[in-house]
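Shown here is one chain on its own, the form predicted on its own, set out as structure tokens.
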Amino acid sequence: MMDYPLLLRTFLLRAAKYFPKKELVSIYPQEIFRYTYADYFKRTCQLANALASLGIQRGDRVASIALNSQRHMELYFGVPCMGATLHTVNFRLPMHHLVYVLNHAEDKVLFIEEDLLFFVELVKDQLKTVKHFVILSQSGQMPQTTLSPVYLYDEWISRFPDTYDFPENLSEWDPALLCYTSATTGEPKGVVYSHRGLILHSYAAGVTLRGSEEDCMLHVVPMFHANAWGIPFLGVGLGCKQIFPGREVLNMERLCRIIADEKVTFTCGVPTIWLMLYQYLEGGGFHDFSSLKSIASGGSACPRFLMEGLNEKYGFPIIQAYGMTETTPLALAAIPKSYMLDLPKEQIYDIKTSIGLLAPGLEMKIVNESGAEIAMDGKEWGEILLRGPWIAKEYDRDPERSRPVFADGWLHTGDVGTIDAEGYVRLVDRTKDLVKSGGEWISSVDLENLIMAHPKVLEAAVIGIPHPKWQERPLGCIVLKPGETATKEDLQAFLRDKVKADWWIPDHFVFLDQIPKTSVGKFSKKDLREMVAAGKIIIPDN
């Protein structure tokens, strides 16, 4: 058999010599931008050779600090298919936090997004190995700045061919991206995405989630964040057309056009921003998903109220998936199998409510404390631990805060889950998320699910506090919907019928006018536990 490398350039080769008519499509708040793959292959070469001019070679690192656009997505394939590493920077990191990302990663040029100027400026002074800086402008006007030498993008890349030789000579090994962790304990882990592993996460997506060339992509996930959750890479290596919504990704109204008006038929992200497009739909909110077969969630678990409320009120049609930035993301996704499809709705709604069915190409045992795998029971909680062609195998020059993460060869992912006879994972908690109470342990996500299907609810996060008595006791952080009043009481004598056992339901109820969120959308429940111990929180005393 031949030995061919597994590099991204094939993808991006066959987009533009078969492709070439599709369009990638850019969302901006006063106008639409299009061009097709052609002119996408032929920008992404200027890149290219730009990156050339400066003297970027193989292996180095280069950093993006943008939104999704086009411009980002020519970031994607020109870094990497020309041999450097592109890291995609989390601009919602605390800033001790982005200093820390671009001086560990040591990167040499550093593209920012014109709107996102200002978070380089405040932290330049502070680069220790960034030598050029380049503005991503849709102005097409260089804005004012301090940054030196600086360069506009459009104008800088047109200065060169639109022809460039993409290295064959590359290995399938090489790094092609660097994305960090958004750190909950210390500093952010860098996690390093090879040509190969993106290569097989993209065949194992394409189909796990059923795309193909007839696909219109809407990327909501931001490109900051887990590769897009690798999907520009499964959308160029089919050909499908590609949307970029830019800093319209939060304006619901928009987002429900641009579906309709572009014939969407696939997008991702994460619960808060579908509890969002719910609020707006049940507000009568304009929506046409005819076009939409499938929408991914993932990031956290999505609640069941909320899949039920936007696929059988409004067509849209949630699948939940499981992943993290260790995995590229994807590693399970909650598909019924074809003989299931028959079963009772409430049935159905269980498995695609669960995180699902391990990925074609991956391994994955659930081992107790022991170490011993649990049994297939639905019942039984343990670890889940992962390996494969596209898991990580440790942090980026991170030895000590790798061993035990990837310890005997397997990626340790602190999610606690159970799985049942059919091979369907039900996620449990975070390790550290879990309540111990009185010896027992109650899950922070099934308290979460189920208090946020009571109507006046909006928002639910469940945190351990200690208790005197019982170790741990489990509190619940509320956010009501608009114009709406609850009491303790009233969600206590919601969850009695509901909950595994009474002591399951929390003593104490505190109601919030919003609950902290990460840097990707999830709740934070480690700024939680600190407003609590800080006082912040009160906890009532009845």
Second form
Number of protein chains: 2
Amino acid sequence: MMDYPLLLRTFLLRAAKYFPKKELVSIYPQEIFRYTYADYFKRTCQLANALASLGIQRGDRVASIALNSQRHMELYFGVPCMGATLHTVNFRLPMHHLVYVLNHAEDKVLFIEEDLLFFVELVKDQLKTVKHFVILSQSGQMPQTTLSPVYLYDEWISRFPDTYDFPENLSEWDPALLCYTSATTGEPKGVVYSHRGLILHSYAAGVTLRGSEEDCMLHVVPMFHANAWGIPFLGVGLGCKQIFPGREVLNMERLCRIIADEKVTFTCGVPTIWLMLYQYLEGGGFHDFSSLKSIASGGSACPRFLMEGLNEKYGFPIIQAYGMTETTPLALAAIPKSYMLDLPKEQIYDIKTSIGLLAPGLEMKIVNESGAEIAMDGKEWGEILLRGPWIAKEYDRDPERSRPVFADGWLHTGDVGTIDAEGYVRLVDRTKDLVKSGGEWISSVDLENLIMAHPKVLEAAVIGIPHPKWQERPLGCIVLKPGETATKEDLQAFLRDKVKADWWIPDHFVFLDQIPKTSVGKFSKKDLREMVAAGKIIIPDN
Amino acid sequence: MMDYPLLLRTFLLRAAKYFPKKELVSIYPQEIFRYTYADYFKRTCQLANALASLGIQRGDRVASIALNSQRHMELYFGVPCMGATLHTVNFRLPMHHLVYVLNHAEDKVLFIEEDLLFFVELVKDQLKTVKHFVILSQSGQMPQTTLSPVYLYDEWISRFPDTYDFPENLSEWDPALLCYTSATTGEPKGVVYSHRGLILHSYAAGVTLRGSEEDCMLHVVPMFHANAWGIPFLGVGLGCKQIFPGREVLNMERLCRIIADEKVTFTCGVPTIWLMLYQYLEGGGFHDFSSLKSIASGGSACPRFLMEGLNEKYGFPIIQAYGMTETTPLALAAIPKSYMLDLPKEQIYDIKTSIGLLAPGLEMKIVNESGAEIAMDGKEWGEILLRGPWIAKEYDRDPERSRPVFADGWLHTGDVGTIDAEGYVRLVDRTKDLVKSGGEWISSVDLENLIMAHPKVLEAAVIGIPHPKWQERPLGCIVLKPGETATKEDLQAFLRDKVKADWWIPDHFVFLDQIPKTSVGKFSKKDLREMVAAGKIIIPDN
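Taking the form predicted on its own as the starting point, write out the structure of the form predicted together with another copy of the chain.
First the chain shown before, then all remaining chains and molecules of the complex.
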């Protein structure tokens, strides 16, 4: 077979040539902007010429701080297809991390959505490598800015020819995109996506999620979040209509109007958005989901009530998917097998609330502490290890932190799960949050879910604390509902017949005003552990 | 991203581990045999161990002369996953070609379906490299044979362990399968399929034909014919139920029973079979096609009446696909775009009878004689050139004949076509069958179709003959219907207002008893040209 490299160029050229009339649509507060793949291709060529005029070459990096819009989509192909790497920056990072990632990546050009300009103004003096700033603006007006040299994207690229000979002699191993993932400790870690990885991920996502040219894709997940889950690449590969909702992604009524008016068939996003949607729908909001075929949900577990509620009451068909920045991201998807479709609804949702089956093209093993694969019995626990052509092999320029995560040619996800006889995986905990008591593991997540079912408890986080005899014991960190009181004994009694074994029941509980949270709203167990270590949380001596 | 090779092993292991209950089914005259992927995997392991016991190593070649059956399917994965190459032999080749391909490939082991044993008995003394013979038999009895050493497949592999550590350190560029394609002149030409090519083809076929785990695939196309069009690999990749109909493929009633009973969703084959099916259905034969989602038709053009008849009258939804041995084979598929679905039925069939749109991942250009791309106007003609990761780069061990076909990194298909503004391609002729008259091209196929519409004409073939002034002129070779008479002037008058230009009309016609045919039943224009050159066909002197 030909030594023909897997490049994004091939997808781009095919869409431009054979799907020139299909549309790309951006939603703005005051307007809906639409153009065709033919127009898109010309702008992408102009962008490539413009970048070349700045001296940007193969291997150089440029960054985007941008919303989901047609211009961001032009960067998605224009940058990698001309040989450079697009670093999509999470603008929700703390400022010092924002500075860190731009400097660590050594980005030479920074594309900034007009609305997000103030972030960059605040930190511009700390940027060591950025030589040029480009403002993405739908208004067509250069905003007030102290950045320099600065260009207005539309005006800037319009000066360049709308044809470009995208190089066919890149290597498929060349970097195409770059994303940083926030780390529990330390600075964010960079994951580089190759052309090869993105093409293969597109195919695998296509067959897993059953995509086709008929799909109209609405990009709810941010484009800085693991390549918008790779869907924009799949969309161009198949010649799909694609919709970029910008800031309007949080406007549930607008989102529902878009789905109905544009006949959206596919979207993906995090459960937080689906919860907002559910609340909007429960309030009687307009919706017409008749065009929808599937919705991928990921990032964190979609609660069963939410999945069932959206699907059964509103015909919003959620598929739970699993992945992470290191996996491009699709690794598993919870789609029942064809012979399961007649199962009782209860069992169907058991399957649909798992994290699913391995995508075709990857390898997975779930291993216990001695590295042996666990039984496929839905009971044994182990850490999920993945390998395959769209799994990262390292963190960018960070051998130290790469070593343990990518040991032995496998990605050690840090997620602990079970796998049943049919191959469906369920998450139990994060490895670092498991509590090891007397040589046996306790799932902090399981315990938290049990405790939070107590009517007086608002929030509960469980961490392991050192114990002279048992090595570790679980500590329950509890926030009670306003005005409620409860004792250790109340909670222990409540757990008695619910836990897997009595020794799971925490010996100690602390009652707090609040549980510290991470920047994305999850319990910060790292902070809890530090507070215990520093004596800021006092464990009762009984 | 990880340097994880694209190997068939990954698909095999996933199916065995996560789809162990899904079935593989073989149809025999007296029985239906079924087993699961779990069983299949064990037998594949036994086969790999058995091959290793013969000293078969990475890079060695073994051949199959076999029907579509579960044993052939075991070879499909067992051979390449242990590192060897499976050469699937077309047993319909003339005997001297059968000998040629086995010797040219240097096959060391030959697997032979019991029913086809006599072919091998006839030529066994001419085989230079085959060291071992293995009989594939459903009866479980060793047939009478003079071959030696010879093993009965089931009994032989049963002696070996049912686990095998399929090597993960093969290169994705390693050969996996090998197929010979018959050439117009000379011996058949070998095409080697790499693991990489087969994996990528599987993904692309999956997204193009919209495959999923729910599919039940019926393999109508022979497994020696370009990897059964790659569908068995896609099927394992997705965990699909697959059905192998053996000799029963030509039994239309049985085929229709299988489709109904097994709830077949997908199949593919050549128009000859669909014509047999249509005749069976028109005769009132049993059918229940409610489970069918799509049928890929390829190999030659599916006549419009056949496609329309099967689809409109019987709900047998044919998709025309285009490819060849050199393209693994899927290259284009004629699926209307989503915005075309409301077109009048007439126009939909115009699209569906084209050879379609380019599959995602390939590049195509259609070029005129000076190598420039033709206009996408549905009118200009050019030769179809293809390149991509599942397009062959050469004929095996045949640099001489490879050179012109694979010049400049493109496959020169030898097919001439038009392409319209939407990207749909229509075939006009083979390059070598075009007639060049006064510097302009005439399509022999177009002329033949026009002439065959004459009520007195049974068959018509058009070839170019040398002409002192016009370089070439078309010659009409005509077979009249029994008892009919017609003159040159009748045919010329008939063509007058139908041809694109008057100079298309042949100056000469010859009336023959029959048109020579190739081994697959097509007009042999090569033979016609030779007969003219040798004076066996006399061109009237007027």
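Numbering follows the first chain given and starts at 1. In this text, the rigid core denotes the largest set of C-alpha atoms whose superposition between the two forms falls within 1.5 Å. Only a predicted model underlies this, so the values are computations on that prediction, with no experimental measurement involved.
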Relative to the superposed rigid core, does the CA atom of residue 16 travel 2 Å or more between the two forms?
-> no
After superposition on the rigid core, does the Cα atom of residue 212 shift by at least 2 Å between the two forms?
-> no
